[in-house]
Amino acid sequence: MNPEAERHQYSQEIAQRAATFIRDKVNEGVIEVALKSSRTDMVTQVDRATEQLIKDAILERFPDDSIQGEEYGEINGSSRYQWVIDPIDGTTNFVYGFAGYAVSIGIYDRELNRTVSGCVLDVPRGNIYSALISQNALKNGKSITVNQRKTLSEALLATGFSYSDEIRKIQGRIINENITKIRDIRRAGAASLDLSMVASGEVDGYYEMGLQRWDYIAGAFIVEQAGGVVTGGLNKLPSYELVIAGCPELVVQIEEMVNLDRYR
């Protein structure tokens, strides 16, 4: 087995071990919640012990791996492989009890500079979506592939909203403006499942403003693997500023829609 693929089943692995340690706290029934960045930004104890555990499993098998991590920072090995992990990705959706919140795990070569495992696995309902480099795009262990549907008008489109109060008014201007225009929008509270949906056909396309890496890396992956696009629009990388995905053809019409130079 490759370095790649090792790891990749490795990180299923962990995931599955997380999200078995997520449902237990569940279980147990109390949940301590604190604030981040702002009032919208909440993290758990549950957030911070699953990441401890996600890091001592790479570590434990990949000692000389680099880890960066929503909430405890980056460890910097001397491999050639950073493992990029959102423990829970939907905190506010796990704090309600909203189902809709995942453990996500991306590996980034960086020699290569590029991403070549992703894993995104869906805590409360189990379902796992995951991509190798140079392999289809998995869901529940079966190939999937982004829909086709090329116009704004016949797409449901996924999206997000910011923790900054700034991004989020740019967001609803942008919704405000154009949701006659297309099928109909989601909002469900996890990126890295809503660009999962996106390469399993479960919605069209999806954008948002106001992601870290961590949010992104894993799923965008997946989308790429299961024949999609994932952009910063404008012919940008994604970032913090903007991701955008879909089939090549809406992707494009979706950074014509989300032209951040017109609601700014």
The other form holds:
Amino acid sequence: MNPEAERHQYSQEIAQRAATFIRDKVNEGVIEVALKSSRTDMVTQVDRATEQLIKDAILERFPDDSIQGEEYGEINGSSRYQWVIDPIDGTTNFVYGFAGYAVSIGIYDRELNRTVSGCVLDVPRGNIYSALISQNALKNGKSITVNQRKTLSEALLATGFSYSDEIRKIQGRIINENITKIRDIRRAGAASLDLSMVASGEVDGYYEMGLQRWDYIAGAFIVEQAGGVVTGGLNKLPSYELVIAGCPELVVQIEEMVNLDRYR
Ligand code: IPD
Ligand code: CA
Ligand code: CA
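Having seen the form predicted on its own, I'd like the form predicted in complex with D-MYO-inositol-1-phosphate now, please.
First the chain shown before, then all remaining chains and molecules of the complex.
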């Protein structure tokens, strides 16, 4: 097995272990909640303990790899591979017991300068979305493809709202001005799952501002391996500013719809 495939397989094993840990904590009850960047940005002891579990598992098998995690920052190793982890994406859902939170693990190759593996495990539902470089994306082991709905008026879009009030105001204006132009909108509460659901055709497209790398790296790669495209707006790469996903024709229309120059 080549190094990417070996890591990809292991990332899925780790995600399953992490999901079991999270489910056990839910069954034990008593989730302690603290606030991070704003009144809406929550973190629990389970987010932190899950990241620790994932980190320990990676370093046990690949001690020279690098890790970037939401809760504990970065570890810089000597190998070309960097693991990018969101231990619980959708913490608000997790705290409320609202289905739709995920373990998200992406693997980035620093020599190729690209993502080579993505794995997003929806903890309450048990669905696992995954992709390995040069292979088609999978949901629960079956091949998935991005929908080919090419017009905005027929498109079911997913989005999310930032923890920053400034960004939220812009997001509200974009919805206000465009809600009559699209089929409907979903705010499911976990960016990695929103992207995975674009990959599997559970929604047609997605856009969001204010995401961190660990929110989107695995999901964006799964979209690409399912035949979709992911951009950061007109001629830009995905970034904190903006992430847009869908089939190529739809992405062009979402880019026009959320053209940030009009909203700032
Ligand atoms: C959040 C979720 C949410 C998105 C936020 C993210 P977290 O991640 O992905 O859907 O709208 O921007 O920060 O905090 O639950 O890991
Ligand atoms: Ca997240
Ligand atoms: Ca998180």
